[in-house]
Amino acid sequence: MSAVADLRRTVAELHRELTRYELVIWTAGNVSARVPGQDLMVIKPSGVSYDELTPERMVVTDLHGNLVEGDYAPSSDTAAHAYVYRHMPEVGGVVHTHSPYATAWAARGEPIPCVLTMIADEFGGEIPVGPFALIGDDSIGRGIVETLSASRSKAVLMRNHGPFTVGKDARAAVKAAVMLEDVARTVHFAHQLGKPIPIEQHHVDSLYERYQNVYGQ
């Protein structure tokens, strides 16, 4: 199967992406991708070094998270990929990180506001908090696709544990995970410094329209 070849490869070399912009550290943190026009995804084997993640390490799995290729125990956040995929079919990467800014939020319990231009453009407003849910079965895929299924966002704060993060491919789901990050951090700048001014609604969808449709080459 080439595509699931291919997926291997290029989700092996996006998590390489999470290290680089220091959104992980030792094995936190994961990302997956659906394989095209099958019920499967590749995702990232549990507990294995960042260093150590090659393309033949990566692991299959169906859309249930049961174990279809690979040598390793897939992620211990399978389950709520597989729910994800199972649920928002246009969804095509997901990931997973304790990033240190987006995670302080999720403690909290506090959405990021839209009061960022960069906010409105990839998120297309505030990023919201999921409901806490417990590691090993589908609780935190429920509370991912409940949350976003009510918001424009590509990222959602886990209450007390993390953001998850989207896209239309693994890659698109990495940088939303990068952005995230970097709005977390400067957000939480402008609350030390007073209280932010937030962007008036029509701004907003103006602002997101042209990123999501007009932006780039």
Given for the second form:
Number of protein chains: 4
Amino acid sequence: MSAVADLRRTVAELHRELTRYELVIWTAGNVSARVPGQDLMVIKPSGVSYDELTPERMVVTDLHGNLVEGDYAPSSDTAAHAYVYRHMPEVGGVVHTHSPYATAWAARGEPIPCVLTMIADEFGGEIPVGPFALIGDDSIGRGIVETLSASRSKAVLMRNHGPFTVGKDARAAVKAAVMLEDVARTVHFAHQLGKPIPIEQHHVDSLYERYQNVYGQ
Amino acid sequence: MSAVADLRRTVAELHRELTRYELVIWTAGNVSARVPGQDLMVIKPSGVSYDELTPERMVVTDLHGNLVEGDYAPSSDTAAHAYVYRHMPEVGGVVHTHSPYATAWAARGEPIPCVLTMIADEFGGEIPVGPFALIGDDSIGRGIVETLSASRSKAVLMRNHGPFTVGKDARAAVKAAVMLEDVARTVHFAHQLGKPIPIEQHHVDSLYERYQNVYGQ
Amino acid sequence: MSAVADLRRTVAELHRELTRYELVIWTAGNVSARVPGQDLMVIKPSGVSYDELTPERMVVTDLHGNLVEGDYAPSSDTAAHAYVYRHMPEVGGVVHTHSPYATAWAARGEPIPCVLTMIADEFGGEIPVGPFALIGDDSIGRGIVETLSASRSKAVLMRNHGPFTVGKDARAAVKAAVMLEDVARTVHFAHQLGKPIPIEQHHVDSLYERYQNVYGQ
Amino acid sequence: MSAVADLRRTVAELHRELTRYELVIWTAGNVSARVPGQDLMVIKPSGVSYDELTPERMVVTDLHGNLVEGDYAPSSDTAAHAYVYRHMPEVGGVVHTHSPYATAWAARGEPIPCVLTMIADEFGGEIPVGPFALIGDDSIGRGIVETLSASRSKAVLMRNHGPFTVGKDARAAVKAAVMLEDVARTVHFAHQLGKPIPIEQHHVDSLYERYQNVYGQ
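Would you mind generating the form predicted together with another copy of the chain now that we have the form predicted alone?
So here's everything in the complex, that chain up top.
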């Protein structure tokens, strides 16, 4: 069970990136990680504040959101995370926030256009909007999966709600959440005083290609 | 007198959430808590900076704002808090800030429309505007109580002044103040570049119902 | 010389409020204090970063800006501070920043209208704009003094430049600088989505009267 | 090799100014320094987060970006930094960020007009836009050098990408990056509610002249 212990620590620590970059307030955002090779995930407990998130307080559920291990109820967004893991086997981490600039695009139901090299690098094109969906069944999860499946983007703006991001692991999903809010904000600013200049599609493609394959160590 | 001692500590600590989320500057905001079962409240002293707020420096007054215990004069907003406790027996905590986005809506006298699931969850509909009222008598308290009584919202935007929030205890009122500024900001952003999409009333109702009854531990 | 030693410490510490509230970047802002009963002032050294401001590094000048005591050259804004002390005997502290929202109003040459109770409380009416003035002689100081003399405001927005605030001591001037940026921001937000509602002049007067005479300990 | 050891420490520490002033997120920005008298530069490693930047992890390359010393691959922006050092012998430091307000101007391809004394002081006029350029060859470096060569500005806004700044050393380039974002933001705010008042050219010239020659210790 040492993979789970490691992920409890990783997931607890990654929540600090959400507060550091001011993507969340109070308890309103969560990170999860798939347990590799098992039908399990590690996720934030519901309604527990970020200061009090320890590895021990993380919750382990199966991929239908049923509690497997932990002293707390899992995040109220667990069903959406679980749906993503069931339907996107390449995804190892999911993040949900209500980060303000991304959520403002989501409130208008407008995708974020690809007008920055950073968007091309990380998201490979515009960042799409998912449907309005109520919490309580698989509606949110299905909206995330259907929207992401039709895009290169690792981020989806769920309408009137907020963003979900995915990644090969929890750290990659958190990175996508951080970069999403950053570009949502910069493109917001750009639009406030006029129109950003589009980037030609072939440039978007070559930026995306390079960043996915060359960047980093 | 141990309930009072506990509340002195709680109220002192909760002020840190106001500075953490940048809802207040200098000394311009305050938290109070009703002492359960007694006609007393614990509130911030007037004009004391947040760094210097210790449990000992908190002030105890009766529910007409008269000093009962403490070395400092109570907050200049004490009369408003006291009025709320006298007229809303279900309220155990009151918070007042001048958080910038909420106050901008208040300056225009415009309610914040319910265009985010987070607003439906926490506030149950649009966040209403209260009347312009001068400090010095019961005008502010009466404006708060009359406005909140006509709404499911725990927050009211006092015109040209700033928000007041209430809760079953001081922590819940602080949570409402934090979430209010967050949604005031996101909806502000959404309006800057167009129009947010409304959420249908029956969805607002079901989100509010669920969040009030299911969320958290 | 113990009054000077005290003021060195006070002035060094007050600069931390400028960074805490993000009113300044790098070395671009300064606090000074008049030495009571002497024709001296204590001011920030020029081009020294806020992390390195110790009481020992503060500079003492006469009220024409000539170095009296200290190992560093005084702030490049010393002449403006000195002019204010020479011409406004009731002023004991002066603060200069380029805080972004206040400076944006200054860049347009527009006063901040009195549409918040906090503006009425602290500034007694609209916050006025001073003339464009070059550094190097008494132009800035004269612009500050002439503008403040025609107003109840403790803050002036120097055109295309940034704000100066004054107070009975350095702490009061810093408080005014903090509140100025807060209201400059909130009124900016209010204007972005429409028009704030004006506050009637007799209400402004009674708010100002009360705050100046009753608030605090 | 002690100059290199010093610069490793300096460059590592200067990255903290990028996070302090929120000019960068995750790993998306970098500082470099020329090694005086040698055809070498010290630069951030690629894809390493700011918390983990130690002097030892800095990378030394030649002025064509080839690794000379270090355990990590150099920043993916190394080619651009190296090009600047090869073609601008007076430059001792280069900084690249995607700071949000500056990048918003870059996304629209609009220079920042010189409407603040701080812009005249530090940049000597409007802050120019460089061409759209793909990463992978000398296009970015050439765009920076050509744009800066036609201006007094130490900052260039690379179109759809973000700013680069230069200075006589790494600290001066970081200072320019910090001031750039500050003025990009303030002028953004000023434009949101109207038009800033221009500063006459002869005033710009005299402000620039004075600041470059008189300011600081």
